[in-house]
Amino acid sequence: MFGGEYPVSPEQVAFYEENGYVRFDNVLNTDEVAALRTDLAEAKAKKNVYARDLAGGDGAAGGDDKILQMLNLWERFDSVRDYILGGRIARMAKALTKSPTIHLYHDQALIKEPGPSAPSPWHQDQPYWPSKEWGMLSCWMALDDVTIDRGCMQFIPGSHKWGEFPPISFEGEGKALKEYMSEEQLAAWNPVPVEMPAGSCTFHHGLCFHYTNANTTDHVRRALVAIFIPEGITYAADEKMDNPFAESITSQKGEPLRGTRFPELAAETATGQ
């Protein structure tokens, strides 16, 4: 499971460079789909791996998470790794940016269980990258049919052309994006929600404004996200904010973003780190 190739079209590629994101469907079948599913749930079982609950809860040790957020599953479980070294999302990002390689630079599973859920703020990802240039994107995959009620992801299209906003918190503290933003920004200002069956994916641009809602329906909503490096990211250092993998960043301050934890995704399987 989890090799073989995903057809990227020219005309895909064209999108993503004009709005900044762009969907695939049916880019994983039944069978990995339920073997991503059964990864997560031992995951969110044992939470033997970096967990937290993004909207500030403490449900991270209590079970009663907003938005459960586990980090870097393909270390410890099989099918996640399957799925992030077989090569096939990568070499859509590969197609996607035009670079001749790419970079982990983590995976997350994202969980909104009914009831508690939170909404996911207007952000952009960038911001909390330790990435100097734009460009890194995030393949965002669906686990469960996503809908707007469920939480399903939304984009505005062209905002990754707009410049690097400050980060947002998730806790609903400090400022909203919208009041960072220019009077002709808020004009362009058209949310685009991808509804979407399980096993579709889409993948966006560090830059571009996207928002989930809270999962108001009767049934999980599972997402398993990798963010990828190409080629011409360096590292930020001190210039951006800490990151839960800088210890593991081999990387200079102005040399190409690279870290014992970021694999690189090559032709088929992963070549080193």
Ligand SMILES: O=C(O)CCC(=O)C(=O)O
Given for the second form:
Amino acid sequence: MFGGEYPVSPEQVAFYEENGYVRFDNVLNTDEVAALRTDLAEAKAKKNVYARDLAGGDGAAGGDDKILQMLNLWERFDSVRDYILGGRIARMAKALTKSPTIHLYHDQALIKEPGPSAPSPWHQDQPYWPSKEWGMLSCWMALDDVTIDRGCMQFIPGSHKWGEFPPISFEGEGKALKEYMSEEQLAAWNPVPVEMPAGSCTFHHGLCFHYTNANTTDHVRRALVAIFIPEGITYAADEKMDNPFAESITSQKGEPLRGTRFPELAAETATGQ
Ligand SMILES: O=C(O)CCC(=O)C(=O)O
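Having gone through the form predicted alone, I am curious about the other one (the form predicted together with the ligand); can you provide its structure?
The complete assembly is shown below, putting the previous chain first.
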């Protein structure tokens, strides 16, 4: 499980470059999805991972979370480790970014249970990351069939070309992303929801605006996100907000972003492929 290649076409690379996101179907088979679901359930039950309610609730991993976030499951759970270190999605990130190498920044499970659930507000990821340059990207893997009502990803195509905006609070405080946008950008506001079956994924650029609805269905919505660092990304240190991995960062400001918890996942082969 979790080995092998998923081919990325030149058209998909061009779509990603133009729109800031791209979708891939059936990247994981049903056994792989089942194994990852088992790890997420165990992580949630054990509560020994970095876990919090992104929407600001105080019941992290207690069952009442509106958006349960659990970080770096690859360090503790076998299937997530095989999924991440197996490199299938990292090599897809390498193809999309045309980078000679890909390092992991971190993974995160994002779970919206039926019942209490909140939207993930429109935001960019880049403001939360400790990198100076733009170009880091995420793979959002659906571990359930996702629809708009169940909290599938939605994107504003081309918004990754609009630069970096301030971080947005997931707790419903502070300004919404739209309040920072120009008239021209507001006129181009055209959200694209990406409904897809479990085992399919989207990749999105760290500047691409994205959003998910609250889960208003009777079924859980589980996603496993992996965040990647291509070449040419340096550590911004005090220029960015705090991050949960600051202590593991081994770079000095301005050096390539590297850390003890950021393994290399994909690299050039001897033949340059
Ligand atoms: O799954 C969600 O609700 C939000 C996902 C997200 O913001 C991300 O993967 O960057």
